[in-house]
Each structure stands twice: as structure tokens, then as C-alpha cells.
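The form predicted alone is given below as one chain in C-alpha cells.
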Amino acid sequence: MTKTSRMPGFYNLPIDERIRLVKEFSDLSEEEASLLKKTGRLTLDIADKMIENVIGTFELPFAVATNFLINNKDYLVPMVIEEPSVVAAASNAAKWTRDGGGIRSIASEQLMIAQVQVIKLGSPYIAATKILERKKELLDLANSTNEFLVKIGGGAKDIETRVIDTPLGKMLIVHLIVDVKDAMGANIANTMAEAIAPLIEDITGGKVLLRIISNLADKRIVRAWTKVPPTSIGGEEVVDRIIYAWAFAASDPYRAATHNKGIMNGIVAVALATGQDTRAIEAGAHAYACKDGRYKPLTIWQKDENGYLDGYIELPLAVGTVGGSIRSNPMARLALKILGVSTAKELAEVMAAVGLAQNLAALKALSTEGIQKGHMKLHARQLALAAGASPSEVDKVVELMLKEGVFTLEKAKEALSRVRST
């Protein structure tokens, strides 16, 4: 039977039921899926290998948004999120888009920067252009350090230089691009940076200070656009009222910070369930969105000659599917085997979807019900849990607190006393 994330319902199901389902179409084995019914499955042996100074553990919740066909093949997506409301809405526009086709994705080559800054030069024109004609030496320097990476096709692959204005005056900076494949690749182009340091300083005369690789990866570039018919999503006037939100988007930073921030809800849930570094992808796109010198949305929303609403996403996303806590982290592992993507391209294509679909979702929300109704809605159940209620009394107290209208840690804790009342 063909596996299909469409899954009618898959909220309202048991718990078990849920995970039955998510075993199934991600062929899990019992040991893997047992693994999503346990608590404190990262042990602080493991935790303390991690980082330092640990202490304890830390859990959120770990779900799967359905409904997403993406380059024309099904996905349950893991994310990690404590925000009510980001699964679902991923979920819904996800659905959404499968009316025209799905989403469409295509990441770049996987390729960072590293940079390498020199200073205390005569003329940093000169000292590029010799650092220039020594490339080959450079980037076979370069790839010394990882012979293994360059024998599967990727290491240092070119040598850029800027010479950049500062309150110091001119510095070089030494652009070190770096194929990583299916490394998010931090710790390789940086190690490649510092043994290229003092051969820089030898070509140039200069001195070189930070080696250090770039989180703006503008050279690992992923773009998804999707055609979504409006009878999908409620009709013309529904197209007209999104793209109108958009536009509010387009034009104010302050409209277009909150914009990209539902953007990143899914792209870092995303990348919280698949062990990625979520601080350099949010700095990356939010980089990346001020790259015309004014900060703008990810995303742009238009309506075509037959009226569908067309969506299109570009971002950097530096991802890695192997190395660092994805190989120490069972849940990280284990989320890659949900999604079932074994390449960084193929996740960053899926980040990328995820984060047009949730961009999708809000900006319906906004323009037509107002986002509070039903986020509201879930944020009463962590209030409820907040205010002492246990699994079986959560869904009386927030019916209580619905009916009223009232959703604070006080009217929780009154509507659980009456509930227990009763």
C-alpha cells in the first residue's frame, strides 16, 4: 500500500494509536518506537558528554505534523515546539497545498564560508590579489585536514577575498568556500580556516585574528514555492486577504519581524527534533532577510492569472544529517528515521516546506479569524495543566474556560476547582 502522510483525524487519535501510525509509515523498528514512550531517554551520562557543566535534562514535546507532499513524495515531519497551535497550523496549510500539487523545494550545494581575518596590512588590494594567485596552494592546504570529505567529493572548493571598510580602517577578509555535504559543517570549515592562517600570513605579510566560519551560508541557498487553488483556503477573497497581509510584510519591519518569526516556529521545531544548531539558522535568515539592506519576509505571496495563490520561501539553511548531537542524540536519530531523509539537502529542502506552511497557516489565521481563536483554544490546556489538572480533568477546564472567555493562570485555576467541585 502507497504511505501517505494524509492522515484525517491524526489529532484526535490515542497516543498509541498515534505512535502505531508513525511506526508504520516510518517502518520503525519496536525498539525505536518504544523510544517515543519513554521520558528522560537522553541520560545524563549521555547529556554530560554533551556540554558542560550539566546538571539534568530538559524535555519538550515531540510531535509529527501530517499532510505534507513535498517534490512529490509523503512526509510525516517531527517537530520539537512548546508553542500551542504551530503543529496544527504546519498540518492544516500542508493539506492545503496538496490540492495543487504539493510543495516544490530545491536546496543548493551544501557549501559554507569560512572566513579568515587579516589585518595589519600595507595595501589589502595587493594582499588579495597575491592570496589569489596562491589559490590552489590554499585549498589543497585546505583539504589536508580531511581527506575523507574530499574523497567523497566535498572539502575546500574556492578561495574568495573582500576587502571591507571598518572603524580600524581596511581589513582582507578570506573567503574559504567549503563543501560539507551532509555535515551541517561548522567544525569542519573551521578547522580548515585555522590551517590555512599562517600560510595567509606568510603570502600577505599581514596578520591574521578570526578564523571563523559564517552563519550567513548564503552559498547553501533552499527555495519552495506551491500553488494552492483558493477554493483550498476559502475562496478568492481569502487569496486577496492573504497576499494584503503579505504586503503589510513587504513593507514594515516591524510587521516583517513577527512575519518571519512564524517562518522559523516550523523551521526550528523542525530543526530542534533533528538535533540541528537552531542559533545558526535563526541567524542566518534573519541575516539573510536585510541581504537588499532592509529587513524583509522570507516568503512572497501572489495570485496567478487563474487565481491560485502562489507561495515562494528562500533562505539559507546550513543543516546536517550527520555528526555533532544527531549521532549522540537517540531522538534526533530517531527523527531523521520518521522523516526518512538520509542527505542535508534533502532536510533543508523539507525545512524550507515546512516553514512556507506555516507561513501559509498564519497568514490565513491573521486575515481572516484573527490568530488568537484558536491558538487560544491550546493555550488553555497548558494553563489548565498549569493550574494542577490532571490529564483527565484538562478538556473540563478548558470547556469551562472557553464558554467564559477568560484564558489566564487564575480563571484556570477557578474553573478546576469547580470542575473537581462537581
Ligand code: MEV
Given for the second form:
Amino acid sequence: MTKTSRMPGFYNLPIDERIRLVKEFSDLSEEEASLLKKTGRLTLDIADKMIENVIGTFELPFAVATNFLINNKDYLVPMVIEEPSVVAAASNAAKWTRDGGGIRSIASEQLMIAQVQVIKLGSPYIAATKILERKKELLDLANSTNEFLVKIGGGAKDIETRVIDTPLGKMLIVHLIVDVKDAMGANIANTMAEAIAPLIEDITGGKVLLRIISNLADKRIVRAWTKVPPTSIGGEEVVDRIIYAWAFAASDPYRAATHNKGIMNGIVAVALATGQDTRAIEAGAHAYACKDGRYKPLTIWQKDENGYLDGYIELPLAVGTVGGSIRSNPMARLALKILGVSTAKELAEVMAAVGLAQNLAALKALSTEGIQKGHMKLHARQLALAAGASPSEVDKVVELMLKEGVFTLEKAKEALSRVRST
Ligand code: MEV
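Swap state to the form predicted in complex with this ligand from the form predicted alone:
Below: every chain and molecule of the assembly, starting with the one above.
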């Protein structure tokens, strides 16, 4: 029998039947297949309502980073991530920032941009003028799709027009600016963009094609900064090293990509824990890193006149504390409760602060002892667990592996059998 992943009607099958098909297709053991059904607090019923073709759920470690003082408020920050060291590093850096008063963070209004692409126009410039003349009518129409949002002070607030050059000639792009309040806002803004499209066609005589949010959410910016006393971070020499490390990223996109990846380690971990659209956040951050025409780091590190280390981060963060996936995911709701944030603005402020701290930890480690030492310890823990060590055996196995400096599963197994034989 030939094997095919083409399975029409798969989405209509009961979950057990989907699992049976996948088991057959991928030659899973009974045990592997039953793992698919093993769920934590996100039940299969709920998961099945979230996306299509559900056959299981996927669990990751859920942790909290400690020590965060942001805008004079203490936070335990939930993080979901597979990578060792990230949570520990964020907690450490948060600790260093506390001595200088913690991290200040401020998010702008929660404005999303929805784009409407208009083609087949005589003059896109004249079409743009006509759109601006009828702005109020267009905004009213957009707002008619969401009375609740308007009632709480949000809704479509403005319209901007851009004429862009494309390989197919000039096009008119209409930007609908929507205050989405505590929602991530993609659905809200997309609905509005679709609603105004026919009127845009009437006004311009052109043809509307795409109606979709922009993930370059540059009207939804968060800025966070911190001032770290040199004594809290290992002295003046370490401050200088961190600034040299930043200067490298500021001048080299190869380094800047990794620098920003480290920032996103923290931000995405919080995003995952709190049920956000992590891809939207990543897309926005990296596009924003290019806003000057060259890929740059999202942070700036400098020394002030007293030798303190000043850190600053600026990026767009489209996040929400209300909305479908958060409501349906009990772990995301729990994460928001642990974090103690009630607005999207506050969540964004915390996430930017975490990104800044994460970057500080990485730059300090990289410019001093390197990251591998701490990393290997945590890696050894994972290997010990994978080798079958029980929680009470893990530390002893790790100790043996660190002593010998070999980090393989074989070595972990060998160390475990030695631990058991003593
Ligand atoms: C690893 O996940 C993240 C780092 O590479 C970030 C950086 O290099 O700045 C350590």
C-alpha cells in the first residue's frame, strides 16, 4: 500500500480516528500514539476548537522568571520555552537592574494598521485625495463593525494613504488605523478593512485586492530602559565589555540577528506563556529592526557620566489580554493571572522589559565567561533526564558529566549507572 499524506476529510474525523491514521502513517508505537492523547490542562476538546486537524497537544516547560521590577511594580514573569538558561538569565539580569530602580517601560496606544491595496487606478494620487476627503464616512463604516470597541473608546481612528512603487507600477495603499484596546487586534482590524473595501472601490473607481493588518505595527511601540550600577554587574570593566558587544551588533547585521534573537528568547517565551501570536511579534520586531534601511539591534547600551550602564529597547508589540486564543487556553489565562496584568499595554511593557533584561544577560555572559559554561550545566540536566535519571539522581549525574566535560546521551547514561551503583 502506498503511503500518502493526502487525507481528504481528515478534519471531519473523530480525534481517535485521526490518531489512528497518523499512527499508521508514521509507524508510531502504541505508547507514542497514547502520548498524543495525554494532555495537561489544555484539553483535547478545547484544542480541537482552536485549530484544525487536532490529534493532540504539545507541552513545553512553563516557568516563571523572578526579580522583575518594572515601573515600580514587582512581577513574576511566566515563560514557556524549550531552551535552557533563558529563564535563569532573565531572572539574573532582572536582579541587576533592581539596584538602579528596576526597568521603566512605556507602551504607546494600542494602534494597529490594516492595509487595503487598491489597483487599477488612473492616478493613485488623485484616488488618495478622494479617500482622505471621505475619511469620516470610511471610519464610520469601519466602526459599524464593532460597536463594543467604539463604546470602550477604541475603534478606527484615522486613515492614511500611501502611493508605492511596485514592479507592476504605482499602487495606492490605504492604512486604516485602529485602536484595538486590549486585543491583539488582527481580527478586529481585518474585519474593518474588509468592510470598507467596497466603499474604497466606489470612491476611487479602482479595484481592492488585499485587506489585511500589517505586522510592522509601528504605531504600537514599547520603549523600556534601565540604569545598572557597575557594582551590580561585576564592575566597570564589565560595563565596557557589554558596550563593546553592543557596538558589534550595531555595526554588523550578522551579529545583530543573533543579538535580537536573544532578545526574542525572552519576549517570545512570555508571549507563548500568555497565549500570544508569537509569529506576529517576531515579524514586527525584525521588520522594525530594519526601519532605517539596515538591520540593527533593538537595544542600545551606553555608559552615563557616572559610569552606570544605560540600556534601552524599542520595538512594536502587538499583544492582547482578551480574545479567542487566550480565553480558550487555560494555561494562558493562568499566565496572565500570575503576571498580574490586566491590559495589553501593561503586558507589552513587561515583555519589552524582559527583552531588555534578556539581552543584558546575554551580552554580559558573552563578553565575559561565554555562555557555554552555564548552558552546559543545564544541557547536562536535560541529558540526565533523557537518560532516565530521577529528580533525586539528576544533580549527581550532572556533577559527574561536568567533571568529565563530555555532554552526550551516552555519557549521561554511563554517569547514571555509576550513580546507581554507588
Ligand atoms: C541564544 O539563544 C541567544 C544568544 O545567542 C543571544 C546573543 O548572542 O546575544 C546568547
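Residue numbers count along the first chain shown, from 1. Computed from a predicted model, the values in this text were never measured in an experiment. Here, rigid core means the biggest group of C-alpha atoms that superpose within 1.5 Å across both forms.
- After superposition on the rigid core, the Cα of Leu28 moves by 2 Å or more between these two forms.
- With the core held fixed, the Cα of Leu409 is displaced between these two forms by 2 Å or more.
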